[in-house]
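So this first bit is one chain, no partners, the form predicted alone, shown in structure tokens.
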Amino acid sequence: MLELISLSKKYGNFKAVNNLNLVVKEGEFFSLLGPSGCGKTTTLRLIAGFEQPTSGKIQLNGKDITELPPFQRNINTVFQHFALFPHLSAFNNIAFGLRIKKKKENEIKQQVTEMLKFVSLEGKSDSLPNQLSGGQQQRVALARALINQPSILLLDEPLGALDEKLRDQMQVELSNLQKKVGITFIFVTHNQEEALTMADRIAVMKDGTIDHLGTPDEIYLKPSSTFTASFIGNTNLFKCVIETKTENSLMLRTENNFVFEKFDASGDNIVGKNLTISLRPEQIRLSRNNPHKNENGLKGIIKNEIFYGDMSIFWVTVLENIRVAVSMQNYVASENVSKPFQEGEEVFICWDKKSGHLITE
């Protein structure tokens, strides 16, 4: 539906954006994820129309759309900030485009009145921004924003101005709403969990350009790189040599001498060939006894336990000083649950020798 080509877009000598190439199906809910600079608001405003590209270009539904201005590409943005008018009502707010179209009145007050419905604002037509929640001001920009009936909605780190507890709700009603409409949404955000949580699809990007473009399990189990490993949640990258080969498994050879399995197939991995391994600190678990015979295990001592209710994380230090995350569960205690792990404890770190994913970079 969307189509970047070679896209770019620099700032004096800057590159905020270098040579992207990019398609967002129809009714895909996709993010541009990465950290500040990395070029996805810059990406996003292209798009919008509100930047020229320095070169290359924009298609939507085949048509070139690069130096169209933003009334023209059907193209509608939500901010951060919402940008609701103070002074208008709820219902006037929304109304606005479509009376800026000179729609008739009678028209507008059915679709309003509907789109309020659709975002459960019904009793808060008369309501001013002021006397409505973060989470309803969300609600208004969106449904502004959707009456118009665009072909792509933006979305500009929408819930970054909200708290951790209705963020955590509106990614919920944010990605149900997106399924009702079935308007292609284009999501900008640096929160991982945001983006794993809602998109369909998620294009990492470093630099101004893509580092890894797949689906959230993609992504986070099978990163292309050790960027997108190392942003997208904690993971352990330990540098390592394929010291030898057979037709199911690698032994290799860490940096500090550790030599471990790994169950693998591929047919791309040669003898002498440079690795990192990714372990997510949930593939990893504690022991006070040796590894079982289908892992790998280091011993190591805990040095920090940081506790987050529901789970912790333990940071075990193995290998001369280097420090690995393992995350647990929390339970109730009880008499069938071995007592807790403690810091300064003598421990085993053991993984599967299937866990973790081997990154060529």
Second form
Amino acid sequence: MLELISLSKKYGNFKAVNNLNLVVKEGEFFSLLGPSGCGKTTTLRLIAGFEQPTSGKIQLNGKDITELPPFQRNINTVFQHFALFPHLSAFNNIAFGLRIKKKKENEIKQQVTEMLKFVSLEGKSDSLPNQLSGGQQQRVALARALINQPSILLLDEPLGALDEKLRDQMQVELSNLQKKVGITFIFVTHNQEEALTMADRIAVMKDGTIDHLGTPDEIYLKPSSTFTASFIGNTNLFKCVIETKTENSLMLRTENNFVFEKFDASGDNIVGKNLTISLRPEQIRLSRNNPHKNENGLKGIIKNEIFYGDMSIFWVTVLENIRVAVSMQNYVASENVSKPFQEGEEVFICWDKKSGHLITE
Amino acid sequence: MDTSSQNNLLYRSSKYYLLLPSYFWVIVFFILPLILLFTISFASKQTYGGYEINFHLDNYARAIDPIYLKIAIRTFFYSITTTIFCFLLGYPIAYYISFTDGFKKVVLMFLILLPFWTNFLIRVYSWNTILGSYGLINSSLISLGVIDTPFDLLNNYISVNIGLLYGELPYMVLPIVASIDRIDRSILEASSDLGASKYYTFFNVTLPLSMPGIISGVVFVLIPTLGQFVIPDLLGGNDSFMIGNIITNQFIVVRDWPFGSTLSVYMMGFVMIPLYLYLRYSKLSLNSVIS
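Form predicted alone done, so how does the form predicted in complex with its partner chain look?
Next comes the full complex, this chain leading.
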């Protein structure tokens, strides 16, 4: 278990990490997610010991490791650009940690060979890093760290240097690998897709602190802030105020005086309270007909269709100047993609009255 | 299509025309003098300093006389010790410079380059005022009461070595700074992350990765030192002549151009050995380091 207690790191007046509190459980695949400059990499470097915190404590399994240099922490890192030793073969890169521990040479040989097999790099043991592909270098970097059996493995945007196809493949490989070895992974990324697909829990970071901590589902479906809501995936945010309230429904009025109903709203909602509603593009549908009884509806004009192949995003202008994104799967029956809606068409956007997540800030 | 391929041809040949000035430069100032030197080395000296080209090997036979061999060995010895001392002193300096940053690094680099702004002769000559019997070192030691009679620091083996070390040190420091600068700092962090102490990281990561710089530094120091003649002239005594002194002597004092040329050809041949090793090894190490 890793605990970060009121951790802060200042560079001059800039607070890179600001009073951060976090507990990462044993064996967890944990992700620190955020835009560049949010402090996620600094947090990682504090955990690894490359930086010293300005204040606060880091505890690993109950032991204070704040003051320990990197080489005395039972934590290993996979670096952003792998940082393999360019003068050493794959074998010697992986054996590096064991050689420091002065293991016997036959023991090293056996363990490294096993490790090479584990990351499917048999036959590459004599290759220098620049003779390996990006994915292979990545696996050497992983093997080099894992062979030391660290309590925690830190990964600093390890997929950032790979091309997209390989990245998708490595996402699956990484999470399988983590399940197999059972070591706690802390994964830093700015790519929300990577975090959502791999992590058990995600900490969304903003301005050096955690904005929202939760499972991928929670973070996507019930973001606690508009920042998290818009950072993870796409969403439509509307500021509104509570107009009236009944037992399980609220009437909400937007800034442009559009009033709609919201069912099943949790939390203490008093009349007059300001809220933001987050509606995901996939929670809205387009229709040429009036909305159903259980739906809210708004008339608008399709301004753009952005074609992604398997799906399309429609940008619809409603209430004169509000742009709403609506996603729709493309049904491909033959070679011709059937396009159900045209740009410039007048449509209704409809969403279920239960849909939408309310954010109080 | 036709015109475009014509244009292409024109473009390609024009690239070679652009290279002409550099060809001219290399031929006139490098290859021709070398051919001349090589030809003269087979000539005979004439009474009043001229020479007659009559292709014989007498000069080459004369040059392996023990007198010259002794001086050649001494030159080699001086070069080796200078290179070793330059490395031992230069590497820590380069390491320190490379790991400082900002303004301090600029200042340190400036200090390394600063001496180049003063004439080399004057800089070397000024060591007289430091090493002489009444120089800085001896007079301070005497006034402090450490010694009664001054040390013999000038015009001997010591002063030549100090002079060579002083003159060649920047050529060792600069390429090593460049090669340490080129090491990705995250590689050093990775080493520490994997459990290596600073000491272990230095000998197993930093030092091997700065090898290209070390090799360049060794070549940049070793080769000019082999041809050095100013320092032994100004700081040396009777017994610190180097092969460079003999060669300049043949050309300027004795006016035996053929024999001077022969010694030069020998020396060039000798310099080729470390140069060849450098090119071979640096290609290897460059391949493994640049990724």
